[in-house]
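Presented as C-alpha cells, the chain that follows is alone, the form predicted alone.
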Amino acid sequence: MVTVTTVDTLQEAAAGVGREAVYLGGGTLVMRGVNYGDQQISEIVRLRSQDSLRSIRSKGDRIVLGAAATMGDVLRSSDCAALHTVARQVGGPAVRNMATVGGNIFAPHPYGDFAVALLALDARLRMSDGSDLDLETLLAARGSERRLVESVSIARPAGDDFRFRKVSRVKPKGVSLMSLAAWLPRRAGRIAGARVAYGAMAPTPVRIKAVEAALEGVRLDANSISGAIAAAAQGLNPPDDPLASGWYRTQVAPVHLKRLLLGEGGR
C-alpha cells in the first residue's frame, strides 16, 4: 500500500523523503513505478502547490528555471529558446506537459536527456536547504542525495553556441541510445571554454573533459576538431543494455560527436 503525504514547503518535502518515500514532482517516472508495483515505493511526498517552483526568468547572462517547470513551460519560454530542441525530444505532448526540469536531473538512464543539456550549460542548483551546488557534483552523488532541487541556473548561450543531439532507434519519441550536448563559446572565431556532456555513456550524464580540452582554441571545422573526435570515448566505459552494447556506444560516439560539433543533422 502506498501512502501520500501532502506538505506546504519544499523543505518539509525534503525532510519527508527517505529510502522508501519519494518526492512527486511531475510524476512521469514515480507514478509509472507505482502503477507497475514498485515495492521500493511505500510513501509519496508531494507539495500542495508547485506553482512557485515553475517560473522561468532571466538573471544577467544566465537563465533560472524552477525545478517544477515542465518541458511544456520550457517550450513556451522565449528565454529558453536554445533548449526548445531538447525539450521537444522528451517524450510526447502528454509527457512534456508533466515532465519537470528537476525530475530530469534525477531520472535514470534511458531518461534524463534534458539533464545532459543542463550539464553542458554549466547548471548550478539551488537546493531545498538554501545551499548552492553545481550539477556535476550532484550527479556524482545522485544516488545518496536526499535534498530536493529548488531551481536551476544555466548559462545563456549566444547564437549557435549550444548544440544537442539525441540518438535513438525509434523516431521521434524513442528513448536515447546516447545523447550529446555541447556549449561552444567562441572568441575571435576560436572555441574558448567548451563544455561537452554525454548521456547513456555512464551511470549518470557526464562531462567529456578530454574532448573539452581538445576543443580549446580551435576553430569549428572538420580538420580542427580531429583531436576532439579522437578523444570522443576516452576514459568511458558505457553500459550494456537492451538498447545497445557498451562496445557499440564507444564505436559510434565519434560519429555523433562530429555531427554535433559541425551542426550536421540538426542542432
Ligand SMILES: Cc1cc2nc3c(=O)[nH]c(=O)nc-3n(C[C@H](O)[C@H](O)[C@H](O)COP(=O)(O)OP(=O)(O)OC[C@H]3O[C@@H](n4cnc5c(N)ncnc54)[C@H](O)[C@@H]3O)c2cc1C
The other form holds:
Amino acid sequence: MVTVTTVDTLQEAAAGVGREAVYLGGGTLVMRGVNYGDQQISEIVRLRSQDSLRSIRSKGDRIVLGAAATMGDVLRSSDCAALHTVARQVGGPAVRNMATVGGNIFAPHPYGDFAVALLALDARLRMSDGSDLDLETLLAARGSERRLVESVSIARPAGDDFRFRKVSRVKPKGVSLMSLAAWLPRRAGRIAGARVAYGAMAPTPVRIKAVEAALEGVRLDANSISGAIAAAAQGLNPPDDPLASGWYRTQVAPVHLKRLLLGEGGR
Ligand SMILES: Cc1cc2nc3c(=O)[nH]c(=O)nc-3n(C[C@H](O)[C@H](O)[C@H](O)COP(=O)(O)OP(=O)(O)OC[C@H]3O[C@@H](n4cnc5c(N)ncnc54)[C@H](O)[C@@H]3O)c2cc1C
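Please supply the corresponding structure for the form predicted together with the ligand (the preceding block corresponds to the form predicted alone).
Zooming out: every chain and molecule, the one shown earlier first.
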C-alpha cells in the first residue's frame, strides 16, 4: 500500500523524503511507478500547493525557474523563448502539462532532455535548505541527494548562442537516443566559454569538457570545429538500452554534434 503525506512547505517535504518516501513533482514518473507497482515507493510526500514554486522570472542576465514550473509553463513564458524548442520535445502535450523542471533533473536515463539544456546554460540550483549548488555537482551525486530543488537559475543566451538537438527514432514524442545542448557565447566572432552537454550518453546528463576546450577561440565553421568533432565522444561510455547500444551512440555522436554546432537539420 502507498501512503500519501501532504505538507505545506518544501522544507517539510524534504524532511519527509527518504529511502522509500518519494517527493511528488508533476508525477509523470512517480505516478507511473506507483501504477506499475514499483515496490520501492511506499510513501509519497506532496505539497498542498506548488503554486509558489511555479514562477518564471528574469533576474539580471539570468532567468529563474521555479522547480514546479511545468514544460507548459516554460512554453508560455516569453522569458524562456530560447528553451521553447527544448520543452516542446519533452513527451506529448499531456506529459508537458504536468512534467516539471525539478522532476526532469531527477528523471533517469534516457529522460532528462530539459536538464541537458539547463546544464549547458550554467544552471545553479537553490535547494530546500537555502543553499546554492550548481547542477553539475548535483547530477554527480544525484542518487544520494536528499534535499529538494526549490528553483533553477540559468544564463539568458543571446541571439542564436543556444542550440539544442534531440535525436530519437520516433517523432515527435520518442525518447532520446541522444540529446545535445550547447551554449556558444562569442567575442569578435570567436567562441569564448562554450558549454556543451549531452543526455542519454551517461547515467545522467553530462558536460563534454573535451569538446568545450576544443571550441575555445574558434569560429563556428566546418573547418574550425574539426577538433571539437574529433572529441565528440571522448571519455564517454554510453549505456546500452532498447533504443541503441552504447557503441552506436558513440559512433553517431560526432555526426549530431556537427549538426548542432553548424545549425544543420534544424536546431
Ligand atoms: C509518456 C512519457 C514520455 C516522456 N517523455 C520524456 C521526454 O521526451 N523527455 C524527458 O526528458 N522526459 C520525458 N518523460 C519523463 C518525465 O515526464 C519528465 O522527465 C518530467 O520532467 C519529470 O518531471 P515530474 O515533475 O513529472 O517528475 P515526478 O514524476 O514528480 O518526479 C520524478 C523524480 O524527480 C523527483 N523530484 C521532482 N521534483 C523535485 C524537486 N523539486 N526536487 C527534488 N526532486 C524532485 C521526484 O522525487 C522523483 O524522484 C516522459 C514521461 C512519460 C510518462
